Amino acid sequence: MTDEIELPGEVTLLWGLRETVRRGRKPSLTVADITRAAVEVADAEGLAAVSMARVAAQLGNSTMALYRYVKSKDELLLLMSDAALDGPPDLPDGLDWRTGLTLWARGLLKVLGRHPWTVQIPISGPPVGPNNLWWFDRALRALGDTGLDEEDKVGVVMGLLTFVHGELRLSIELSKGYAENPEAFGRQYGKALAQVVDARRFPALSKVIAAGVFEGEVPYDDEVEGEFGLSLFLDGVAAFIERRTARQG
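Form predicted on its own: structure of the chain on its own:
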């Protein structure tokens, strides 16, 4: 039996366990209402536009009314980051771990891609919200038949989560840069590097430039780049599983 503790404030907030001080008539707001309005503002105007005052205006309420439910903008961002996650993909029984994690990663990229502002929210701790934990649990289940111990499963999932967030941020920013100046991603880039890169200082990079890797005019494709990176990551996980299970044998 585990010892009960006083739940941290962010946990009580995200799981709807926080008591709200009520005075007078029945409140016209809920935490869910506030969160939904904040997400709407971020989707339409960007994360920088989100403030307690702006969300209050979206709801047609006073700013002070929001503080009865959400104590600060940091709490609001915490709620938004969990609300942005729809449910994870179903992983049928018997699915191999690699296919499962591939579906999971693609699904997470798709869901977060609908709310690109999520990558701008600082991550200050492990997942605690119900939606975040739902995704966490689904990825752990995908590793169920690998032979890994529970700690290793967590390490693999956290590593994949790091990859997904990094990939999403890069794809958003690079896609925007490519749309503004596609020439900067092709031959122009290669020629510029060839003029400034010294082979004695950058020997490995010089070989890449000399091989003409940056001379092509292939359009930037965030999906292709993401799939390549995901495949490399999962290759590493496969080698890790093999090494771990070999020790157990």
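Predicted, not measured: the structure shown is a model, and the values here were computed from it. For the two forms, the rigid core is made up of the largest set of C-alpha atoms that agree within 1.5 Å on superposition. Numbering follows the first chain given and starts at 1. First, how it differs from the form predicted in complex with a further copy of the same chain.
- Once both forms are overlaid on the rigid core, the distance between the two CA positions of residue 140 between these two forms is under 2 angstroms.
- Core-superposed comparison between these two forms: the Cα of residue 207 travels 2 Å or more.
- Residue displacement note: residue 194 has its CA displaced by at least 2 Å between these two forms (rigid core superposed).
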The other form holds:
There are 2 protein chains.
Amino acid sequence: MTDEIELPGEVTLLWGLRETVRRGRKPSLTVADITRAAVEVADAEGLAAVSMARVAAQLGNSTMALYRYVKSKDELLLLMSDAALDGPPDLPDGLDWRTGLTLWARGLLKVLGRHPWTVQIPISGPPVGPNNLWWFDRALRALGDTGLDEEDKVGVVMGLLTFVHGELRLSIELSKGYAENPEAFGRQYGKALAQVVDARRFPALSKVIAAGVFEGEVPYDDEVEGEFGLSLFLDGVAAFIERRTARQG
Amino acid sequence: MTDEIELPGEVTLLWGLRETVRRGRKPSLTVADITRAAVEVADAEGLAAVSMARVAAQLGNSTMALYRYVKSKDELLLLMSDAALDGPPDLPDGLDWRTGLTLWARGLLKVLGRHPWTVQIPISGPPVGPNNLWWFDRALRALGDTGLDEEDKVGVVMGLLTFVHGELRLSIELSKGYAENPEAFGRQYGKALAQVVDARRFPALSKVIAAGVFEGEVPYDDEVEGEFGLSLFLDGVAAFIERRTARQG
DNA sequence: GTGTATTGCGTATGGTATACGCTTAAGAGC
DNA sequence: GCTCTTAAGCGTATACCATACGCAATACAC
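Compare with the form predicted on its own: the form predicted in complex with a further copy of the same chain:
Let us now look at the entire complex, which starts with that chain.
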């Protein structure tokens, strides 16, 4: 069952299992210190400001010292993306799956919203970090009494995770674009589209523009759109659960 | 109705409306040339290889020449992300919305799959490029006979777009990670998790691991998972349409 | 032909990740 | 306590990157 295998480098890093040896000069930093400093920089100045030099400066060390703890900047980014996920909300036990997943998704949106830069970090593989797995576990647990088999549960959670990530990425980057350039993306957006969109080539879009959908102050409202999309997805999950349990029961 | 406003710089760029003047030295390049070259580089060597110098070399020009056509690299990325979207599939007119959107989503996945780097380009605002709007229009059209009002159609399409993008990003980056490191993410993944995941802290996840869900060759199958998630989402849309039309009709 | 606008491009600046090797410090064994 | 071994700290160097600036080359307007 538990055949011992050599754990991949990323796993040992994220779980703090890098072997610590006795001999030699004492380390003045820890991986946790470095991660914390990098997260601070990203929170304050954005992910673009996170350079090895900047993080080292934050810690009062030299740039190259960091490479004794972390193989590359990519490893640091991996650490950051796990560290940004504080623990998932502790859901009461008796909840039905739908309220459970709704709370879970809202919680995830909230946590990630506190560290908006997470959505810019490229995914480098399946989840292995402790916090990532913690969230994963809680979502699976919410599906506990649905009668789905384990594989389907994973599929549902993956889908939801994908959706929340996409939603967040869109809303964060849109509102960033809006903040940088309010005139262009506010009222003007609809008008600019109207000038450029030809009714013959874009019939359906023209109708939408004519109906004034893009005339609002902000073309995209995170909260509203997020809840809307989420409930669409969960309706889909409900239909799926019903189909599965009907077939088996 | 059509109050003339000054179009934002991005719009004039993407629609080829930058004013062309007569006097002075003749330009030896066009924005389209530059975009094409950049796309070639990205297709062949990945988005990371796209530097102003590399693109200029591809065209046999000097680096700085590009800046006469494009204000910054960000503008170039914007052009690339519109250019990567070839035209949407031409859907027959009589289709019901669900087959229409399914074909649309599959088509989008296929097109974006041919230029996987698109998912790495940060979104800088609402869609304004001609190809982006073209796709948008076709999705709206597929919802034409559902009885939804224009705003709801936009919400549904945005949700679907978000989902497809997220799906693609996940599947592309996962399979990249898998290609780079097959042992770690193949069979080993489940075993590595098993060694590190404690059943008390991660009860639901442990059950999934024990069930062998992560034991397959590839932990995540694009095709299967994509269709699965898509049908979940479309089930949700169906439920939404039913609710709306029931209330109004 | 002359003036002028515009492109092409060389150079310079200040940033980036990170490879390498030397210096320094700290525990291990004697 | 001395020496050896090992690892950390870090200065330097390399090879990129985007892009600001200024000047030379060029082509149309008059």
